[in-house]
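In the block that follows, a single chain appears as structure tokens, in the form predicted on its own.
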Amino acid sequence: MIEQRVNVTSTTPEVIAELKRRSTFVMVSHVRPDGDTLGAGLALGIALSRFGKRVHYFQQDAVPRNLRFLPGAEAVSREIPDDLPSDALWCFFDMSDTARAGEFLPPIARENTLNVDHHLGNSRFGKLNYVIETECSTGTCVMRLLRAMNVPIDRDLATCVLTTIMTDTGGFIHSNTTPEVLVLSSELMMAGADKEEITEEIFGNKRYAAVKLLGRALSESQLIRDGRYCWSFVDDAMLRECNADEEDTEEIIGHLRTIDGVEAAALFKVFDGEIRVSLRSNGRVNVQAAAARLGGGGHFRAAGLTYVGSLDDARDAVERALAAEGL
């Protein structure tokens, strides 16, 4: 377990100095990876490899189907090289603490950690903590480093960074789509990123099993608190019924959030004896604060947590947490 440190954010020059000093790196994505954690790690890893650095990619879970198009995704593995030097720098992306990397993460000394993130409530667990909460994605934090190191942005780097942006803005839908984000996205497209490809891979190409599962989850949904709160669930039995898997659950919460009048939505994923909860807000309720009440975290409009107990208890606890935040 890596010891936490005080709430300090490292400067861009501090991080770049450490990147220049080290020779070997391991880019770490969180469990159940999305386009931000993976795209950010690949972008920095590709850039460092071009400076002659040795780069590896650790990810406990397999690369999801919709992210296999990313440049370098084939190099991502759970395996750790036997000859990894003791001073390799482990770079964590898009996670508030090391637990999000999963149970297969080996013990790592704090002096060998870089924490890159944009989440509210990041625990600043690294020796270096490059946490910029105003950025729309972890990938745009990485983009700051690439620019400061004068890295030429080619198609591969542009694709990775634009994928992080499109993932965390919901395809330029969410409120974190600022004018600056659109300008940067335009620059990345001009550098070779194919927006249509990214859109199709991230938001399209849905399996029939995923569509069937969405229908089941919507049929189980409930609208309460005068229509301000919508929740639903998926469980192992529903996955078997639809011939689906956990990757097929990713779009469900977005459909619950878009219902007219809904201010907050929750999806309870009851798999393998644990309950993972995804929360979304339309802007009035702070779901990050609600999730934090139950040991979770995230952003004002998008957050999550893991609950130990029954579905009924989880549903009641989440509703109370949301009510405490003004639902």
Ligand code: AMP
Second form
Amino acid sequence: MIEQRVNVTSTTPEVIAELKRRSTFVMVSHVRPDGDTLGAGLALGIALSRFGKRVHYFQQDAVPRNLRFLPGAEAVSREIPDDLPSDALWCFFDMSDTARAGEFLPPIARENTLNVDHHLGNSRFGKLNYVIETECSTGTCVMRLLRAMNVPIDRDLATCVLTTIMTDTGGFIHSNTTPEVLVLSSELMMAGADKEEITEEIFGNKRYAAVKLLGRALSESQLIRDGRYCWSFVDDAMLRECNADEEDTEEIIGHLRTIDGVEAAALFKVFDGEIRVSLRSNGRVNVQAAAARLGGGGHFRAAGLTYVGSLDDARDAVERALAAEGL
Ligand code: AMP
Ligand code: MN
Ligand code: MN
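Alternate state requested, the form predicted in complex with the ligand (shown: the form predicted on its own):
To see the whole picture, the full complex is given below, headed by that same chain.
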């Protein structure tokens, strides 16, 4: 019989019982980490270490420049200790699938996995799946666990969780900024999280290279389908020209989405023989469903995929997938 796991979400007490039962944990972030995947893992990791648990952090890619301020970020690496007990629990944050953790992730038995996430279409790959699609960030899923375990929320924990919220709400701008999110954010500020500092790290502090690259990408953009679809691209040559790197591409897609009349936006990042596509919607077109048609995933309004092929083919495929979702 086929195992029916679709949409089965573990309860808070089930997850807490598992956390109590295990002695050793590895917190896993997704590739090209953002403030949600990293902040969520650090928050749960910091809390578990306070209970005397042994905690490691696995992240394939280096911590981006603007997330190094996070408490505990210096402990994150792709090294895996060789003396992990066989029942160490691998906790995955902010990913629909373990493939998002990257190719350096060793094989792990399902028995030893916990999946904490808020994406639509999460594959429920874990032994336990704490997947709450209505949460604004994976960090606020972790916050539910911290509350249920009566963990005192100090400055470090508050900083990690507020960073996940500010990352995934775009600084309290996106539609996932509910009244509850604002109340929680206020509590986190009162617990010592420095909103100014997080704002500066996540949204300020722009490198000149990133601003120049933004200008290049905006000048390459095309507005088509009666102004409902805007796309642009960045490639290795543009990076070199601007003295920029991949981290400097993060902001571009947001600008394409804010254009009046645009319903969907796409940015094609053409680096090292593959194309990473970022998709954004203004609420009518489901870009998660469009990305899923091409093997990607994400949320209704923010999704992504990787395409192997030429930029022209990627553009055609993405436009067709968006059209199939009503663009
Ligand atoms: P990004 O455009 O990279 O900021 O990603 C937007 C959203 O899409 C995030 O929630 C990502 O987790 C998700 N996403 C991005 N790339 C992929 C991919 N290749 N596969 C699945 N989900 C992705
Ligand atoms: Mn993420
Ligand atoms: Mn997230």
